[in-house]
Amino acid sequence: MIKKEAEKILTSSAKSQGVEDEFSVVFSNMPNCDFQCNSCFSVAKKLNTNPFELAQKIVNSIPSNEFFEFSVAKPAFINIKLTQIGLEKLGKEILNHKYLKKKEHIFIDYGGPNLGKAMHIGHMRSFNIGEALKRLYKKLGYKVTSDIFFGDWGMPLGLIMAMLEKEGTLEKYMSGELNLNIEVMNEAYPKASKLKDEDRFFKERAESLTLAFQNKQEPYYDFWKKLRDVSVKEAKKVCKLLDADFDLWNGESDAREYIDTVINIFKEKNLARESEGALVVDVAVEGEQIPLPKKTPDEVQRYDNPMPPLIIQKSNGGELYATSDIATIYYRNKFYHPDILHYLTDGRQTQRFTQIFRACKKAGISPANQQLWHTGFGTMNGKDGKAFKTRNGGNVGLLDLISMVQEKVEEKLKQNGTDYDNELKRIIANSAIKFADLSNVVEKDYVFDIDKFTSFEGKTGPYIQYTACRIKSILNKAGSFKENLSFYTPEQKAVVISMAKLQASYETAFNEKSLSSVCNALYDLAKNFSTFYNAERIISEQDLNKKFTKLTLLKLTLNEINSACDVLAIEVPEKM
């Protein structure tokens, strides 16, 4: 609010000089300057006047103000420094800040593992980013519904059935004579996946078993339910390890009954056409699908910036993932009525979701006023820039990665002589994974360096946790105190400004659909707190007013760190 107050003062001053534009204020990284206004550059260009002279004119006409000191720096920056009263006002705003409830309902879809397959590091990114965005939306006052949305209706489960049948154990697992567990499924699927590429008869059998449970043919449909139950139970264990949770644990099977409905909608509205026996919907917009000149009459027609039509039904009448996704949007609107649908997947699915969203808008399956968002994330790579591998060169499963990081955290704790149990090890490892992941712009690939990200120093999750634990320890020693917001040293001021930047980062994260701004602001707060902590006495401070000021600063800092960590789904331990 204090930043908006500065904007209001500048805009009012500009209007007094005949300038009708709105002036914006941003945080500044310049020394002896807390905020700055860069608006004079664009406004002066529009008015065909000198930007530096315009800035001087505006600043010189500002009435005396108790919160800010305004000055002009070349070429045309308006620098804004908080007065002592302004700093106290900012501290009060940080202490009392509340987010207003929003009317909009956001339905967020993330996680999305295929049942029957062991989860891999790609799922980790989806869980981490999706969970943090869900928590961010809630913090900002939105109503939120989350759904993991399993891939539970496709061939992976048919392949498992086919492999168990080939090994002669399918009937025993169906009858309960043998105990079905996730290890059985994790062993059967890789073998089946490899065999289907080598043996077409095995592949055809897997396809027929898939069709059998999709048609609810017994005993295969009943066994599909057992496979699903075991997989969902295991997925919930993994989610708990990552501090991720969902309102709904639905999957493709929940949308299946609406597939015929949505296909008929496209047909009835004459939006679907036949192409080589398949049913497709044209989703290109003006400027796409521009035909390129053919060099010869027999040459295949090529297009500039092509957006291919969306296939909603195969030539054999079979279902596709796209059709299932459209049916899912249909039933989510039917039962939940969200204002915003947000999907989080691997970045390689961006075009598919563009097609799906356009098709839903054309058919009215998504109302005109509903927002459809897709966020595509990049990949996590090893130090060599290639796909992250295990020590023996194999593909990294999600549980493998968690185990590797926990082992490294255990090494660090032993080196530091810290008493620990498995829960503390999990909490610290979780922070290392999440902070490393979320610190990066969501669309970008990044390198996962276990040694770097598990360090208790630098820009890491454990460093943030350690900072919070240090504050907790001091506050516990101090006991009760009277809050005092009269911050006075440069180090204290830097911490207060860092807290304001952290609060402002949530809106940035919302706009960018990426948590990197929150991670950066959180690290800056921890770093500035460390500078303050090393520069000033706290517990041994003899002046009570100064001591209470410092303890108040610690309390505010801990509150903001806890709040940010909660958004990032990072737990802060009591000690470490």
Given for the second form:
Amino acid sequence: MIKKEAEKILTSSAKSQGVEDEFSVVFSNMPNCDFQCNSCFSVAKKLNTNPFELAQKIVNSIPSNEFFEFSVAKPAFINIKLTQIGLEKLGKEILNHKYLKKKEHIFIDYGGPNLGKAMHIGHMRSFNIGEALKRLYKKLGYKVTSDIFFGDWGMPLGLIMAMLEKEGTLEKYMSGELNLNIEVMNEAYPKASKLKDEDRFFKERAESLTLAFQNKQEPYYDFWKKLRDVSVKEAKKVCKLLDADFDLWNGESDAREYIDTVINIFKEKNLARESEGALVVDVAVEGEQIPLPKKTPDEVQRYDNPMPPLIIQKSNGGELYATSDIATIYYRNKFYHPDILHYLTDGRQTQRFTQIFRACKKAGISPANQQLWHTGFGTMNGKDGKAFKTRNGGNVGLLDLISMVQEKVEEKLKQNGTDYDNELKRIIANSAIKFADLSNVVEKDYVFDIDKFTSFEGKTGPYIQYTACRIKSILNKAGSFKENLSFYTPEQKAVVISMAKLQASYETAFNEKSLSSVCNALYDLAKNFSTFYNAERIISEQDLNKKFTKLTLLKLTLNEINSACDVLAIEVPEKM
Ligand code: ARG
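We have the form predicted alone; now please give the form predicted together with ligand ARG.
And the full complex, kicking off with our chain again.
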């Protein structure tokens, strides 16, 4: 790597001056400077000398080299500019970049829709962020297994059963006399969910039907399977719509045969105690202070102390979401042996995952060297900063939001006079949603401004797609050409450097478990490409060498945009 080359030169020049330290190099945002070294500040402090003089001493003793020009900038930066040959070398590195295979196996759990209920925007964020992280892990060479982890074992399916029973159709659906489909479920659930708050008997019936299928009591267990099949099929359609795919389509119900095993582990290891008829595990850490969220920035920090115990068995014997998760960790370890387990959910589940992880470590259900990660993401809000609402004030579900964005995209395509079909509309809408979802700091809430994010200009998914389409169309016109990496203008150089930054952003994204660095670097690449495109003629360039250099730059840029979009799960259309 050329960056490493610069570090080597600096470190050995320092050594020739009697300074035994490592000098590191980073990309620079300064004009007329490609990389920079900030190490002189800390090294001078350690040696108790003047940092500016140290920088000068190092730079003055660098032997001549073909890749870089070094200079010192006040107060004590070393600026590094690539020479023509250096730039060409960087171009080659970008072209041949490979990610080494890693030995770790990452198991990623995201999406997690609850069967029977309409999916909400939080599920969409989980699909988007999880899918992109999964693809990032694969790109970086990790072995990856993904699981959607359906919420398929709780009340919602019991509520639907209770509603059908109340309406007198349950038996007919059970026997097949009436055809069970997703519309029937979509209609029954909201009615049932409302009624359970108004009618205690109805709620109790739904609870006992839930217990009945959980205890495999027929005919309810069999009917539960039917309800599950219908909604899994529907969920798979939504995944396809969002370009999310999974290795495993498991759910809470797949953990049920391990529930007793894990409860026994806690009991045998004396980690569980009874509390008001329930079984709980203490997970608080002595002296720990759990910061409570502040209502205003200058509010005095308050703490919730200690971490509440985790309930693993309810007094009525019914199963719990947390116990399902623990049993799931148990069988994931039994069959898949992941080194890292990564969960993506709404930030409101953060405390719950801390409790689960601690309980699993205490009981040895998760081995000591296994890493357990949870990323809690913020909410996507409407322009008013509040939860998204439809035009008539209702809550916006996942499918509503997608249609709202698709409508907007359609308007724009019409305005531009573009020929389009439903698939083009879908992939542009997806890119608008995904790019917005992924470019924000993952834990923060953010405002989804439909107008802004569907625009073909600015920091948006459609702008990235548009840039790629433009390159494709020039390359199609140009036909075949001989690759040439002798980039020679500042605009070309800026594009090459942004590609190197984009390649470097994947490691950053891995460390941050967030794709914002990739989105930012991708946008910078597209922007620098546009500057180059507006400044230079390409197809009409007369000098063949220059023309081939520019076409090579186009080809490289397209490759890099394509592979970043592939990580973000944004499709690049042929035309738009
Ligand atoms: N079904 C859950 C929900 O809607 C999300 C599942 C997340 N994954 C997990 N292993 N708990 O909130």
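Note that the rigid core is defined as the largest set of C-alphas that superpose within 1.5 Å between two forms. This one's a predicted model, so the numbers in the text were calculated from it and none came from an experiment. Numbering follows the first chain given and starts at 1.
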Given a core-based superposition, decide whether the C-alpha of S13 shifts by 2 Å or more between the two forms.
yes
Does K216 count as moved between the two forms, where moved means a C-alpha shift of 2 angstroms or more after fitting the rigid core?
no
If we fit on the core, is the Cα of A526 displaced 2 Å or more between the two forms?
no
